[in-house]
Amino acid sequence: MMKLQPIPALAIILYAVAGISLATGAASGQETAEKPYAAKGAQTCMECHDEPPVTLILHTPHAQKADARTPFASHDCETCHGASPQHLRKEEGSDKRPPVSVKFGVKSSTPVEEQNKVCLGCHEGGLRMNWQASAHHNADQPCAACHTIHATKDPILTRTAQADVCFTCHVEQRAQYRQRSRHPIKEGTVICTDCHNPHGSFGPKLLKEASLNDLCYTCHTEKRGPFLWEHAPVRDDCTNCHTPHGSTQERLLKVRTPYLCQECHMEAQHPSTLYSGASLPPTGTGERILAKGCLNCHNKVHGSNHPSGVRFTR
């Protein structure tokens, strides 16, 4: 029996440099050459797709070849769209080409799960770590429904343009945002993602904080407290009195005062005849104080630290 001789260490190194597998004797370079990616990468694609919006991707971070984390550092366009050798050849008897392996968009023939898998291959950490449990994922929404990858500046990442992207689906919020009392969304001072994380969160309604009040307090810190005298509806939920996306009433109130206050304080009677509402017709469950602003006197409605502020007057 022929005795096998050990391979010198230097030979192993030379074999590795040449790309030769010791197990099979095949060159690993041959395996790479057989993969169906376009030989010249993006240059091949640009022979046909040489106009905007396709070419705009060359001006985005995705096209930075010097950054190993980007698609263009690997297989250029095909890193995201998949190896598409069939797309390079026209169908027999037709001027049309078969589509690429992965097409992005709401109307794409590529399943949403497959589209998002490409995006999440790089963008799965950070703010997107809860995507699998998010409302947008459960609604079977592709990333490309909101993001415009080939744009030099993605509109949804632009503060003054983001709301218009969100409002294409959230039409109720669009109507509220056009009310007389609203957050400065149109001006870009406050935008949707200041409050919501569209990729998923631990809070309700995709809120960035664990509760609605904690979110509101990030800007309205003077309402946080703690207070010596606390108003129960305020501590419970800000939306008991306010509607955050817009209102016809001042200060984003759901209903104007005194009607808002008397949703809870229906039986409240003031000591003077003038404010008691005694001369008004009964409502069945109490009497309303018409044309009187409760906040004129109870101006510390969010809470008071004054020893005599039990009724939120100080």
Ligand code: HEC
The other form holds:
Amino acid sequence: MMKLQPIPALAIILYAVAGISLATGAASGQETAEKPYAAKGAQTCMECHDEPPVTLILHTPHAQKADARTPFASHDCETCHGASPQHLRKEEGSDKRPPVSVKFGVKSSTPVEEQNKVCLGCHEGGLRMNWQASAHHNADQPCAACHTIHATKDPILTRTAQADVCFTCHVEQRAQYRQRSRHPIKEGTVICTDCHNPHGSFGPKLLKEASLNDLCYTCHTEKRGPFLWEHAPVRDDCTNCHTPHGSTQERLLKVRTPYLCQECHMEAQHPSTLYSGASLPPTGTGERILAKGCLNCHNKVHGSNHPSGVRFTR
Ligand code: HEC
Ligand code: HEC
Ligand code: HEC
Ligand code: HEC
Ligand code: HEC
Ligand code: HEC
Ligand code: HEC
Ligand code: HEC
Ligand code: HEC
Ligand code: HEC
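If the one shown is the form predicted alone, what is the structure of the form predicted together with the named molecule?
To see the whole picture, the full complex is given below, headed by that same chain.
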């Protein structure tokens, strides 16, 4: 979970004297010593920002004043947005006011690194242990690309709403999940974060397990074996035959049988040569038989535990 270490009382006093915010983000350091926080905290800000979605933060864990770890236990809004006295006054001879010290979002003028420092000040570690090496960090994505702070419930933390947030950027996966065979994402049965950790992981492609097969085994345990007779491509990588998100073929297969099998078994010889992939015409009776055929006989394609299952027929 989160690495939120208790802060000793003495340290809090010292921090306060030095003018350092408990949130170790952009709001900390010398800057804050010169820039005092709003006298009445959130109340000051909410004199103007008194409407949703901004005010919805009051219903979230971040606004729990009684919880010493939260932004509202120190400088309220400015724990995240930074001390912003400049923003409380209009510019001379103008209706505009200078922006707050830290603005969040993909389009913000505050550098991503600076935005994320605020959040990581309280949320380093845990799920974010590998953030600095993650694809999203490397692609310069702010935390706020996925997270909505001013919402009663952050959509990305809701099983049925999560995918739509990811799909705003990952349009290819959106298309895959519209196909005939797919993991049940729409239903919320399986979600992106059952397989990926968007904050970074030890596996490839932000996968939550060290290898792709280990990931699949977490839910499809019966495919782990061990089998008396292993089918080499299954042990090697499930994506030799399957695609993880969605497919126009049934059972998430990359290609339909018999073509799938024939990609590797073109030379297969059978008791009757009729079953040889090599001798098949591109279309016709033989193919129709075989379209179902490979699996009708070789129905233990993931491996067999039968003493005479060496050909995966039982
Ligand atoms: C006197 C009214 C007023 C007060 C008080 C006020 N704001 Fe604003 N704020 C505005 C207006 C108006 C805008 C719209 C941007 C503009 O036109 O300058 C704005 C914009 C913002 C934005 C959007 C990004 C930006 O800066 O353009 C943030 C974030 C923000 N305010 C946070 C705060 C916080 C935090 C406080 C308290 C420290 C606060 N505001 C206090 C009037 C106010
Ligand atoms: C001052 C510390 C602090 C800062 C700064 C902070 N958070 Fe949090 N955050 C917390 C605490 C404390 C919780 C509640 C954790 C709990 O209940 O275990 C929390 C909860 C969350 C949650 C879970 C919310 C839920 O509904 O369960 C998310 C997501 C989150 N923070 C993201 C962020 C992001 C993104 C930022 C930066 C924009 C940020 N936080 C800045 C302290 C902070
Ligand atoms: C690409 C999208 C994405 C980005 C970018 C992202 N998050 Fe998250 N975050 C998620 C998702 C999805 C979850 C829900 C994870 C789960 O349930 O396994 C989550 C959960 C969380 C939580 C609540 C769960 C917990 O760890 O206690 C916190 C806090 C959080 N993120 C903080 C951050 C911070 C800080 C950053 C920036 C450094 C960040 N996130 C960047 C997608 C993202
Ligand atoms: C945990 C960090 C955090 C705290 C605390 C926080 N904000 Fe924000 N604020 C954000 C993030 C992140 C965004 C980007 C939009 C979002 O996530 O909802 C944002 C966006 C805004 C915006 C711009 C909204 C828009 O439409 O563009 C305003 C205004 C604002 N905050 C005001 C406030 C005020 C007022 C408070 C205190 C009552 C406050 N914020 C407290 C993180 C925070
Ligand atoms: C059942 C597990 C699973 C689920 C659920 C899942 N993914 Fe994946 N995803 C994978 C695997 C496995 C790969 C790696 C595929 C490969 O290497 O061929 C991957 C790869 C990716 C890639 C990288 C593609 C590339 O070509 O580099 C993206 C982006 C992605 N997934 C996004 C998502 C999004 C968004 C969701 C939710 C809507 C999601 N995934 C749900 C297993 C999953
Ligand atoms: C604001 C845009 C944005 C959002 C939202 C977003 N991503 Fe990404 N994601 C990116 C970018 C940019 C990359 C890196 C370039 C690429 O591979 O497309 C990336 C890469 C990835 C990869 C490939 C990692 C690799 O090592 O190649 C996966 C997997 C992924 N994202 C999953 C997710 C999931 C799951 C979510 C939702 C929880 C999500 N993303 C939300 C922008 C986003
Ligand atoms: C979080 C659990 C989970 C993970 C991880 C997972 N799956 Fe699934 N998988 C499911 C569920 C749930 C179904 C739907 C079962 C059903 O409808 O009866 C499913 C269905 C399937 C199907 C059948 C699809 C169909 O159309 O009938 C295949 C093939 C499959 N998964 C392959 C994989 C592969 C390959 C991996 C690893 C990349 C993987 N799964 C990872 C949960 C998971
Ligand atoms: C050599 C190709 C191949 C490989 C590699 C492969 N599969 Fe399959 N898989 C199939 C075929 C073909 C079907 C359809 C079987 C049917 O319809 O009777 C299937 C069906 C499935 C199904 C749905 C039906 C069932 O048996 O539960 C799941 C789940 C599944 N595979 C998971 C996996 C996992 C997990 C891996 C990796 C450990 C994997 N597959 C590797 C060919 C393969
Ligand atoms: C990615 C390549 C690949 C795919 C696709 C593939 N196989 Fe295999 N298959 C192999 C390899 C490699 C072996 C091990 C060959 C050996 O040991 O000589 C094997 C072994 C077999 C064997 C046992 C052969 C023997 O000599 O003991 C059978 C039967 C078989 N596969 C059937 C199938 C069927 C049916 C499909 C389609 C559902 C299929 N294979 C898809 C690569 C593949
Ligand atoms: C009518 C049942 C049947 C059908 C249909 C069938 N096979 Fe076979 N296959 C067998 C039997 C039985 C053997 C074992 C022959 C032996 O031991 O001499 C075998 C052996 C094999 C072998 C191992 C022998 C070799 O020559 O390498 C492979 C690979 C193979 N089949 C692949 C396939 C593929 C691919 C398909 C679909 C195009 C398919 N089979 C369709 C029954 C069938």
